[in-house]
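A lone chain, given as C-alpha cells: the form predicted alone.
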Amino acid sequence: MLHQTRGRITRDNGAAIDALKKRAAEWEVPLTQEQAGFCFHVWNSKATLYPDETGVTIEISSPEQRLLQTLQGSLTELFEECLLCPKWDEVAEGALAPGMSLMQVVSVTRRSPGFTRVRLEGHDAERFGGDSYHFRLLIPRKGRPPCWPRIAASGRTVWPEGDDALHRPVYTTVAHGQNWLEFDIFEHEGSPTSTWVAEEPVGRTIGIIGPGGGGCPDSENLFLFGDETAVPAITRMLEEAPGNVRAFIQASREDLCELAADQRVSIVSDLLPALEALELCEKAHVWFAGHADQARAARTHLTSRGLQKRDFTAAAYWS
C-alpha cells in the first residue's frame, strides 16, 4: 500500500526549489528533474515539487505512514527556515512523532559486569525487529510525568523541552518476537539510561522510536571494529551476515558474553591499529562503530586506502 500526501506553498516557488537542492546536497540523496518537477528521494519515499505561477504544490508518496510523517515533517522544518509554509491536505494532529510506540518495561537482567539487558512489550514491537537495527529509547525525567513529542498541525513533530526534555539514546534491537524486544544497555559512569535501569523500571511505559539506521552490509567478505557500545549491532551482523565475517572488538572478554567463543571474534586492546593492519580483499566492507573521534579517524584512514564510501561504514556511535 502506498501512503500519500500533498501539500502547497503559495509564493516563491524557487526559494522552495533551492531549499530542497541544498537538502539533497548535504544529505547525499538523488534529486531528480522530471518534465513537470523535482523529485526528491530519501527513507525509501518520495517527494515531488510541481512549480506554477502562484507557488509549488508537494506531492509525497511512501510506503509507510511513518515514513510519510517523518518526511511531511523534514520538509515543513526546511521550508519554514526560508520562511515557506506549506499547507497539507492532511496532518496527523496532536498523534505521537512518526515512528513512535509506547513499550513497557517487563524485565531488566544483568548479562555480564557491563551489559544489562532490558525487554520491552507492545503491541507493534515486530516492527523493530527488521533489517533496521536501530531505535531511539526515550526516557522522561526523573519526578515528571512523561510529555511525549506529539505531531503539531504544521506536520513538523514538536519535543518536549525544558524539565520535561527526553534523554534520547539510541540502541539495537538484539532480539524480538511477537509484542516483544530487548535491547542491551552497556552501563557506564555518567551515562542517564545507566542511572535509569538502576532505578528498576520493570513496570514502566517508556517511549521508543524508528526503528533507523543501517543492518547487516551485503558482501562476500565483511569486517567489523567496535567497542562495547556497538556489541549488539556486532552480535547481530555475526548471525546475519551473508558471506565471511571477522569481528574485532575491544571489550574485555567477559562483556563479550557468548561471543567469546567464537572463532570469528578477535579481542583487542586498540581499535585503530587494528583497522590499520587489516589486509583488505576484494568484494569487503569495513564496518567500524565507536567513539566520534575514531570514526572521524576510521574514515580518513579507509579512504586513504582507496574505499569508496560504498566500501566502507564508519559511525560514531557516542562521544
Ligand SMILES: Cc1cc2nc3c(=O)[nH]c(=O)nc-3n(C[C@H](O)[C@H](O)[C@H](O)COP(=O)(O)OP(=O)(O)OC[C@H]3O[C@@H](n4cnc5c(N)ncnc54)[C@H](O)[C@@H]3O)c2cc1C
Contents of the next structure:
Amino acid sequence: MLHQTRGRITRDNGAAIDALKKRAAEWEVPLTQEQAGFCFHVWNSKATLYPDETGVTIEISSPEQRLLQTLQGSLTELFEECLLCPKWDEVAEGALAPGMSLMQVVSVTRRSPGFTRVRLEGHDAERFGGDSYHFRLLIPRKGRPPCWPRIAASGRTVWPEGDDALHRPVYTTVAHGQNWLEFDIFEHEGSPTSTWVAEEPVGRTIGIIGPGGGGCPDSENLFLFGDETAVPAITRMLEEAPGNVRAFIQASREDLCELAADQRVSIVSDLLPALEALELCEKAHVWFAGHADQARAARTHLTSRGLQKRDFTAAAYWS
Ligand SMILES: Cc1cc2nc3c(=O)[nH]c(=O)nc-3n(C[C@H](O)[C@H](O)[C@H](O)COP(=O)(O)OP(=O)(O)OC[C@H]3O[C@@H](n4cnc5c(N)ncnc54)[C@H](O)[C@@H]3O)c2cc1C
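Would you mind giving the form predicted together with the named molecule, to go alongside the form predicted alone above?
Zooming out: every chain and molecule, the one shown earlier first.
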C-alpha cells in the first residue's frame, strides 16, 4: 500500500525547487524532471513538486507511513529555511516522531567481559528485525521524566532540548522475534549508554527510532572488517549473507562469544593492515566499520585499489 499526502506552498518564486535541487545534490539522491514536476527520490519514497503561477504543490508518496512523515518533516524543515511554509493536507500533530517506538526493557544480561545484551519488548518490535539493521536508542537524562520527540503542527519533528535533550546512540538489532528485539552494547569509558545499562534499566520504558542504515550487501563474496561495535552487524551478516563470507574482527576472543568458533572469522589486532592484505576476487563487496578515522582510511585505500563506490561500504561507527 502506498501512503500519500499533499502540501502547498503559496507565493513561491522558484526557491522551493532550487532548495530541492540543492538538497538532492547534497544527499546524492536522484532528482528527475517529469512532465509537470520535479521528483525527489529518497528512502524508497518520492516527493514531487508541481510549480504553477501561484505557488507549488507538493505530493509525497511512500511505502511506509513513517517514511512519509519523515520526508514530510524533512521537506518542511528545508522549505522553512527558505522562509517558505508548506501547508499540508494532513499532519499527525502530537504523534511520536516518525519511526519512534516505546519499548519495555525486559532483561539486561552480561554476555562477555565487554558486551551487555539488552532485550526490549514492544508491540511493533518486529519492524526492527528487517533488512535495515540499525536504530537509535533514545535515552533521557538521568532523573528527568522522559520527554519524547513529537510531530509539530508544521509537520516537522521537534526534539527535546536543554535538560530534556536525549542521548541518541546508534545500535544494531542482533536478534529479534515477535514483539521483542535484542541488541548488544559494547561498554567503554565515558559512555552514557554504558552508564544507563549499568543502572539496571529493567522495567523502564525506553524510546527507539528507526530502523535505518544498511543491511547485508547482496554479493557473492563478502569481506567484513570491524571492531567490537561492528560485532552485532557482522553477526547478522554471517547469518544472512547469500554467498561466501569472511570476517576480520578486532576484538578479544571472549567478546566474540560463539563467533570465535566460526571458521569464517579471524581475529585481527589491527583492521587496516588486515584490509590492506586482503586478496580481492571477482564479484566481491568489502564492508568496513570502526572508528571514523579508520573508516576514512579504509575508503581511501579501497578507492586506491580501484573499487567502485557500489563495491564497498566504509562506515564510521564511532568517533
Ligand atoms: C550503524 C551503527 C551501528 C552500531 N551498532 C552498535 C552496536 O550494535 N553495539 C555497540 O556497542 N555499538 C554500536 N555502534 C557504535 C555506537 O553507536 C558508538 O560506540 C556510540 O558512541 C555509543 O554511544 P555512547 O553512549 O558511548 O556515547 P558517545 O557520546 O557517542 O561516546 C562517548 C565517548 O565514548 C567514546 N567511544 C564511543 N565508542 C567507543 C568505542 N567503541 N571504544 C572506545 N570509546 C568509544 C567516544 O569517542 C566518546 O568519547 C554502532 C554505530 C553505528 C553508526
